[in-house]
Structure formats: structure tokens, C-alpha cells
Partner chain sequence: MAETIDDKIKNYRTAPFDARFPNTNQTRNCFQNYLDFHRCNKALSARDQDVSPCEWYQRVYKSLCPSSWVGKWDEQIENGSFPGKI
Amino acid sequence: MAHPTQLGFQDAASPVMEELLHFHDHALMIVFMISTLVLYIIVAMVTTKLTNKYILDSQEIEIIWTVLPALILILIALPSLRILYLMDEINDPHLTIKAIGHQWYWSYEYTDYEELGFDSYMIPTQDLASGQFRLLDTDHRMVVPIESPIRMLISAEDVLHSWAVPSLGVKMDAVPGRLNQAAFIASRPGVFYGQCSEICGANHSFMPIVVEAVPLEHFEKWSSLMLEDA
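Taking just this one chain, and keeping to the form predicted on its own, what is its structure?
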């Protein structure tokens, strides 16, 4: 999860998020090289006492400053398009979960089971146990098995919300009357935190998301207990 003074992204917990981190570093290096070149040219132009009488009319320079930006844009666009298609790819999901946004909490329905669903509310500050995070922990976590494709069906009951978990590389708007789809694979066990990312009213910052990724056998035990309690 994020921590104070953090400059980079959170550690990736899904293959898509790893790809996004690699693309971020790739694009950042291109921006760094462009910035360095422009800074060098500015310093050189300001400090030199020499002038080039051909600088205002040079076909070679015009070709370079037309072709070079086009090549740079291609270097950025191709990996970006690849990741966009990867994020939309949903092949044979092992589990489907429907997340519904309300003012101001989330409800989850495990559609592969008959009666497995619950509401997830933020734990008030005065009720937090030792080790729990203020404004981030919930009374019920969304539990998923690791290394399994998970399909999320995301909607809302009242106003616009947005279901976002940065470590998993998932962010999808929840729109009333519309069902949006997202997918992820949790590559390691852990607890991953997110928050509603669409301003949805007075308590917008008080509807966190907690995803707990566990091994498959632990998930089966958890789902059996939840069905017994239902």
C-alpha cells in the first residue's frame, strides 16, 4: 500500500499492473531524454557567441524535427495500445464478482454462488483494532483466490462511483443502470487497498475497498463459512 513521502507507484500485485509500471518507466525515460536535449539546446543557444547562418533555412533540420517526434510517438503508442488490449482481455474467468456502489459503501455479490454476498462499510476510527488503517479498512473484505482470473462486474445504485485498486491495476467507473466489466489476476497473497475514485457526495472519501488475495484452499474454506452463515 502507499506510504507517506512515496514518490513511485505501489508494488504491483497483478500482471497488468507490472506491465503498467514498465510502460511508465519506458515513457519516463523518453521524457527525460527529451527534456535533457531541450535543456542542452537552450543553454547552448544562450551561452554561445557563435551564430550559424544556415540555422533559419535548413531542410535537413526540418526533416529531423519532423521525423524524430513521429518516431518517439510510435515508441510510446505501440506499448500503450498493447496494454490497453491486455486490460480488456477476459479469458475464461474462474470467478465473477459483482461490485455495486452505494452512498457510501460497497456491496459484493459472488455470482457463481447462490447466496454469497455482503455489504462492505468503512470501519469508524474509534472502532479500529491494532494494525488496521484509518479510512482504508472495512468490516468485510472482498476475498479472492490468487493466480485465478477474476471478472468484476461493476455498477452503482444511486450516483457515479469508481471501483479502484491501484496495486491490482484496476479502475472502473460504476454507473447507475449500466454494468461495466474489468478483470485482474492477483499474483501473490496479500491485502490490497483502494478507494472510490469518483466524487460521489459528502462521504466520498469514506467508502474504501479492501481486496484480500488468499490461496485457493483458504478461499474455499472462507466461502464455505460464509455460505453457512448466510
Contents of the next structure:
Amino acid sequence: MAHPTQLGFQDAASPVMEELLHFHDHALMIVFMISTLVLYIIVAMVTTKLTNKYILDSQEIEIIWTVLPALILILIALPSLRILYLMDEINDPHLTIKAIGHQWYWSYEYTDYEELGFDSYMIPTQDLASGQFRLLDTDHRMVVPIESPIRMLISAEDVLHSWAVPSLGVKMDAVPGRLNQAAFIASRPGVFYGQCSEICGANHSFMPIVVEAVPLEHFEKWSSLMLEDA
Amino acid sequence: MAETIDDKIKNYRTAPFDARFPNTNQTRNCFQNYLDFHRCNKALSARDQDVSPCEWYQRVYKSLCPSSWVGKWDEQIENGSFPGKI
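The form predicted in complex with the partner chain is what I want next, because the block you gave corresponds to the form predicted on its own; please supply it.
To see the whole picture, the full complex is given below, headed by that same chain.
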């Protein structure tokens, strides 16, 4: 989850998010270098006593400051396209989970084998137990097995919502009447938080998402328990 | 196919990748499998054949389709108001 005064991304919990993180570092480094260079040039221009009123044209510098930006853009585009195609690869999911947005909670359905479905409401601030996170924790978490490709199918029952979990690198709009597919792999066990990312009414800020990634045996135990309770 | 349909149903894990629906929008994937299940049932039982191969389509649509959609469509089929052609 995010921590106070955080500026960068949350730690990645999926291979795709790791790639995105590294790409962002790469692109930001280029941006910082260009900005530093430009700032230096501006300061140098402004603080010099030297003048030359007779400059007309200069082939060499024109070539340099055309070719160099083109190269830099290619250096940014190639990793970017690599990740784009990586995210688009055909994957063979082990599990399909449906996340359906309502005003103002998410419901999850695991229907590959049995009909498991449950709602996930935010825990109201006054009901928080010690150690729980305000506006982030929910009564039921979406539990997934680690290191398994998961297919998420996102939809909504009433208005637009959006299912987002930053550390997994997933954000997908929940549109009524439409089924949107997103995929991820939870590389490590943990609890990952997200929030509804499309304005959906009064309690849009109060319908968070909690994904709990656990080893497969724990996932199987959890789903049997949930089926019994239902 | 190397694997018979019975084996595929027995080893079912989740709906596999369907090349007819390669993109983000899987709405039609869900609806098509729902239709195919009912059409399969209708076609096979009309010829007094075993309807167990149709279970594949049922497993797939149950994996993909939200339960509320399935409930609504089942009700529409009972009422005779289902918009798809079966």
C-alpha cells in the first residue's frame, strides 16, 4: 500500500509491474538529464558577458540537436513497445475471477468449479480494529494463489467503476453490460490494496479493493471455508 | 483433437484462451458460450444423443459470465423472452 509522503510507485507484486517500474526509472532518468542540460544552458546564456551579434547558421549543431533527440526518442520507444507487447501476450490462466462493481462495494465471483461469490465492503472508520488501514481495508479480501496467471473479468451492475491495484499493475474499467479482461500474476505472497478509480457517486472513495496472495494450499483452504460459510 | 471432450471437461481448470475473442472485451465470449450450450443441448437432445459434451460450454460460460447475467438469461429463457437465437 502507499505510505505517507510517498512519491514513487508502490513495490511491484507482479512481473508486469516490475517492468513498468524499471521503464519508468529509465524514462525519468532521460527526462532529468534533458532538463538538467536545458537548465544549465539557460543559466549559462543568461549569466555570460560574451555576445556575438553575427551568428547566422551552423550546420554541425543543427545536425546534433536533431539526431540526438531522435535517438533519445528511440531509446524510450523501444522498451515501451516491448512492455506493451509483453502485456498483450496470450496467457493461459489458471483461474478466472470476476470483480463486479456496485454502488458502493465490489463483489467477487469464483465460478470455475463451485459457485463462490461474496461482497467486499470497506470497513467503516469507526469499526476499524487496531492495525487496520483507514479507507483501505475491507471485510472480505479477494484471495488468490501466488505465481498463477489469473484472468480478471471486470464488470459493473449500475454505473461506471474501475478496478485498480497499483502494486499488481492492474487497472481496468468496470462498465455495465460489458466484461473487460485483465491478467496478472502475483509474484509474491502479500496483501495488496487498491481503490475504485472511476467516479461513481457519493461513496466512490469508500469502495477499496484488497487482494491477498497466498500459497495454493492456503487458497484451497480459504475457498472451502468460504463455500461453507455462504 | 488429441484430447477427447470428456477428458477436457474432466481436466477443466478455467476457460482457455479463445482466439475468436483475443481482445479486452470478453462480453461476446461469455454470451457465445451461453448460446452454444443451449444450442448444443437443443440439437443433441433433438436427435436423442448424449448431451454430456455440451457440459464444456456450460463450464466455460459459468467461468466467464457474471452470475447475475446468467440468472437473468435463465429467467428470460423460461419466460420465452430471451433475445438470443437458440
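Here, rigid core means the biggest group of C-alpha atoms that superpose within 1.5 Å across both forms. Bear in mind the structure is a predicted one, so any value in this text is a computation, not a measurement. Residue numbers count along the first chain shown, from 1.
K.L.:
I need the CA movement of residue 48 between these two forms once the rigid core is aligned, reported in Å.
P.N.:
That residue's C-alpha sits 2.4 Å away in the other form.
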